[in-house]
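First, one chain by itself: the form predicted on its own, in structure tokens.
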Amino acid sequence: MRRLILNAGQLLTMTGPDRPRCGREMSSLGMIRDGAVLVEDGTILAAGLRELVLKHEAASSARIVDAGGRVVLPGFIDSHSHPVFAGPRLDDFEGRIKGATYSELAERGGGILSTVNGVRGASEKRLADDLAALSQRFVECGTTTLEVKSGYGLDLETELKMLRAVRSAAAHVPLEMVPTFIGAHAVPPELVGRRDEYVRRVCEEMIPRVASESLARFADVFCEKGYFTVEDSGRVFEAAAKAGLGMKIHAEQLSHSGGAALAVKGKASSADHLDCIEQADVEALAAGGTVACLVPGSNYFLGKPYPPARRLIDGGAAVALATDFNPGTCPCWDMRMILSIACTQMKMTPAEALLAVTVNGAHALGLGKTHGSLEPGKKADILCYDARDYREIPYFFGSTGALWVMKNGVIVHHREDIEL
């Protein structure tokens, strides 16, 4: 099916070098006034200026949609979330509210291995239609692409239900999925004092198992103290690049691990949370290509500090911004907020903020060259957004102003009061 999108007020084409942007380079957003975009079978033919998409030769047997005057830009790419679980963990929740510490509410039987226990005990076709339902609250919100950890197994059969539960799902919604094994999440009830063993477990067992079903692109880890240590996190990194595993991890959330520098030296696509980075870690990543994916949303929830965007881009980082969207933490899907807390609290300016759930968010996930940015070529995932400028998409917040939601060339989500 050929569709030409026309009259965007202002086309955010996202182009520029074929690399995660780092620096000054996340304040280019290719923007274009009175945009088109020409699509056909899920591919984007042409972008550009109205002029000239219209002398496309497939142009003239399209069909029209109308942006109105609106936003257009790539499609939200969601580079962290843990949306498989069996429940919220609400009495973490009101705990917290009433002064309980993270290792409290553990000791209470709370955080994450509360909802180990929960994942345990649900079927996988539980997981897998709670993922399903879930998925449309992402796409109504303008995401198009989301990454999907595992983790709250942290046992061989679970994790793989797991797995298997994200792959069942994505089969059946157009939300577009990128599953990430993290068995390293926590060390399980059954194995406390023996995180040796479990390390052993996820590289020599679980690892190999999920590379060989094909469940997971990319493997990762909670390299933190009292969870996993650096020398812990090499090792998942060598099990995982000799199963043919991409690598990300959680690092320098809690506090400084040495997680960063690791991220650098093993090439992982990405290091997430980075709250408590040195100025060693900011020239690591600046040099060596790994994007910083931040996730305030968590902070917030938490009423922690935020992560330091400024000092990563000014300091020549690729940054990416994700919801981290998860049961205890971070109850965020909606990419609108996430984007408002970049900008009002770390100071992000909107295009630096855009450009980091779009193009950046895209090389997080290994997806650079078909995702990410309106070029021929790519996929054709593509949001319109309800406003006239694009600095309105953070300015706003309090609930979603996707107005349609196109997912490899086919709208997916749109506004009932809307024609197309």
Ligand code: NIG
Contents of the next structure:
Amino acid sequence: MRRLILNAGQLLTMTGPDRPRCGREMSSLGMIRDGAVLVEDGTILAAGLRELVLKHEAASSARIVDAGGRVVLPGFIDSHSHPVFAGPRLDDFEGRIKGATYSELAERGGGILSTVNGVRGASEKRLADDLAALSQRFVECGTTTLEVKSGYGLDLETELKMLRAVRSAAAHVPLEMVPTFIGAHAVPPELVGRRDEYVRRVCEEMIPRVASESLARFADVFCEKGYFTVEDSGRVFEAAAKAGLGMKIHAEQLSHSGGAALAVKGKASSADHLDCIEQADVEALAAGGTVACLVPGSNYFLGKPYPPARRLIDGGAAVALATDFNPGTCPCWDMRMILSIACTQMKMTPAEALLAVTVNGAHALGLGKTHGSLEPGKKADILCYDARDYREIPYFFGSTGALWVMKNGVIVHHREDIEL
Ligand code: NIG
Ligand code: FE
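Okay, that is the form predicted on its own; can I get the form predicted in complex with the named molecule now?
Entire complex below, previous chain first.
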């Protein structure tokens, strides 16, 4: 099916070099006034100035989508989330309000391990149904691609169950899902005190099995005091590379442990969180190809200082922004809220923030060649916000989601008060 999007008051094409955009490059949105996009069978045929797009031979036979002078941009790419779980953690939420810390809650039987108990007891079908239902919330806010982590199983069967649930949910919903295996999310209760043995199982049993069933594209590890060391993380990276999986790492979230440096050395696609980075990490990230994926929704929810986006960008690193949607530290699926936090609390400009949730999000998932910008040959994942100036997107917060969202050339969501 052919579609022609016309009257984009501001078309943010995000065109630029074919790699993560770093430092000052993050300010360049490739904006075109009175832009148009021509789409066929899920792929962009042309995008740019209306007169040029209309010259394309396929333009005359396409069905028109009138953007009415509003902002049109690539669908958001949320490159870090943990959305497969079996219920919210409301006791943790209330306990934290009353003063308990993340680690104290974990010691009291809350935290990641309480979600592990829930997921171990849930059927694959229930996990898949819940994820499919949840995916609609992401799409309404403009997310067209979502990275989805396992990591609440912590044993082979439950991790496989989670990843199979992701596969079956993804087959039924318009939201594209990129699965990541994070067996090394916590040491399971049955192996407390035997972390080494668990890392061995992750590397020798779980990663090869996950890869052989093509259940994940990445392996991730929570590199943090009380969870996994840099050495453990290096072992996970080696096993991932051997199995043909890409690499990601939760690094420097609660303390500085050296995970960011390892990510750059191991050529990981992204190093995520990075709250406690040091100057040498900024320099290493700027010099290497690893995207710094910041997830400030978790800082907001936990009431903690925000990750140092300005230091990273001013130091020449490539920054992506993601929700980190999960039941413990960030029950927020709305990328617009993340944009708001990034601008108001972390002093990213609206342009930098929007680039971070599109092009750099795509690169954090190894999808830079096909996703994240509006250019001929790329996926027709496009969204329209009810805004005349792109800065309105992070400016208004706590408001309604996208006006319409196109995934693979098909309008998969539109607000009830508009007709398309
Ligand atoms: O990204 N840091 C580790 N993982 C998650 C939290 C998961 C949980 O608390 O359930 C995070 O914040
Ligand atoms: Fe996370």
